[in-house]
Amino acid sequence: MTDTLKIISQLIADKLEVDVETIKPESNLTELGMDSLDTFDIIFSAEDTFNIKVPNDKVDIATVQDVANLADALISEQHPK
């Protein structure tokens, strides 16, 4: 599990008030009980945590791994090493 995936999993666990061990990369956000507002809260938290800006047209995510992949892509794009 990547560091980004671990952090995203923890953000989701905190939001849902569940044990982080219940959050798997393949977990579907809707099946975890997240609605669209919860999803946007996680996106905003990821923006703050990773100092990134998620463009509105890139919010096409279904799983926890999708969120981590999007964050990794935006980190690389917005903060190249």
The other form holds:
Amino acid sequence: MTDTLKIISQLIADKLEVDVETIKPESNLTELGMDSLDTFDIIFSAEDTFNIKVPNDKVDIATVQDVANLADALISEQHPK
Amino acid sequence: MKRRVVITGLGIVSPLGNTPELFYDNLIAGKSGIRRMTSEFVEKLDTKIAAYADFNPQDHFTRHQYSALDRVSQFSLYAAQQAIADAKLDMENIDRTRTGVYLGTGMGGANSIEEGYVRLYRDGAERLKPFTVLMAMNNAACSQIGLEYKLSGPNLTFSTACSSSAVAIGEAMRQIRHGYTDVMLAGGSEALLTFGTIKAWEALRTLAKEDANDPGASCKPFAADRTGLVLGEGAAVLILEDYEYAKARGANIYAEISGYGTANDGVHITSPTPEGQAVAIRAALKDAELNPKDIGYINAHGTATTMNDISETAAIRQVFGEFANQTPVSSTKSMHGHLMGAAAAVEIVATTLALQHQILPPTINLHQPDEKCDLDYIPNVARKNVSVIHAMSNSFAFGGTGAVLILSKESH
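Alternate state requested, the form predicted together with the partner chain (shown: the form predicted on its own):
Once more the chain from above appears, this time first in line as the rest of the complex follows.
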């Protein structure tokens, strides 16, 4: 599991007040009990955590892995090494 | 024939406790909920006292829930939960189309609005939390109750500053009286103890100076040495029911809401007039088909500002005439502070329990009355063993809207 995926999983676990072990990469956000606003809230937290800006047209995500992939892509794009 | 409307459940979050029993016990004991604030911003304020509620959302909600609820909505949901349990309402089998929610609030989601401003203007953020609008909007506290219990009857928020929850309760009573609903959850919620809001109130120069000897004694309604009001926070929700509906299900009945009157001064946005307030009082008496001599207790608006105390006293004198001197009056704001949009709802809980127990709460910190305030204000000590059948609760607001409710013992 990548560091980004670990951090995103922890953000979701904190929000839902569940053990982080229950959050799997393939977990569907809706099935975890998150609605669209909750998803935006996680994206908002990810922006703060990784100092990235998520464009409004890039929020079509379904799983925990999708969020991590989006964050990784934006980190590379917005903070190139 | 109009239907009778009764109170069958009470719920509260207040500076004097978060159950109706604790709240009332503290009121009768003359305890004060006014304290020094411990907020991080207190050093930047001239006013360092407030009447805040000891309410930790983690005790009542999951983080997932409370992170999407402004404090004002957290209060309202918890008060509603208590009221429903107190009334023993069967929410699974209730007719949801004939059950509604009316709530009053003055400033809605003040915490969320302020948090947004801080983030944008101080911290330089480019966007706000996705829940900001949904947490801050004035109807959020009311809507959250409707959502929680899946109620599809009328769901309306009233915002008339300090009289907001009196209007909400009065209008809810009318919904049942005129047959539109059978059950209403009605009351008010306010959570405005933010840095910006308190600063704005300081600018109005109506806030009390801290009592040098005892911060809890800083609110002194009707007293010669009063210095102003003390801001407070909290909520109260009442279950109102059609009398026959309540009797049929064997509900405990606290009191009947027998009268409601509302009127506007139409003169000035902050300066009340006795004449304007008297219109609301007379309207409530007429609605209840009662005379001033029938009223055995008045829970006054009683903010401890010069404007209010003198004007309200004069209004009571105008309406009550020769009976004014025989009618006990108290301002419970001396203990729980001024909860703005939630004030009237909290005071209706106080009035309801005063009727039930036949013990009238005092006006504390009243040792030397203002000479222009010359009624029987129940100074400092609760009055026990009274015989009160009908009680009045006054609420007079910035913007001029006065709202007066009359409660009566069920058996009257």
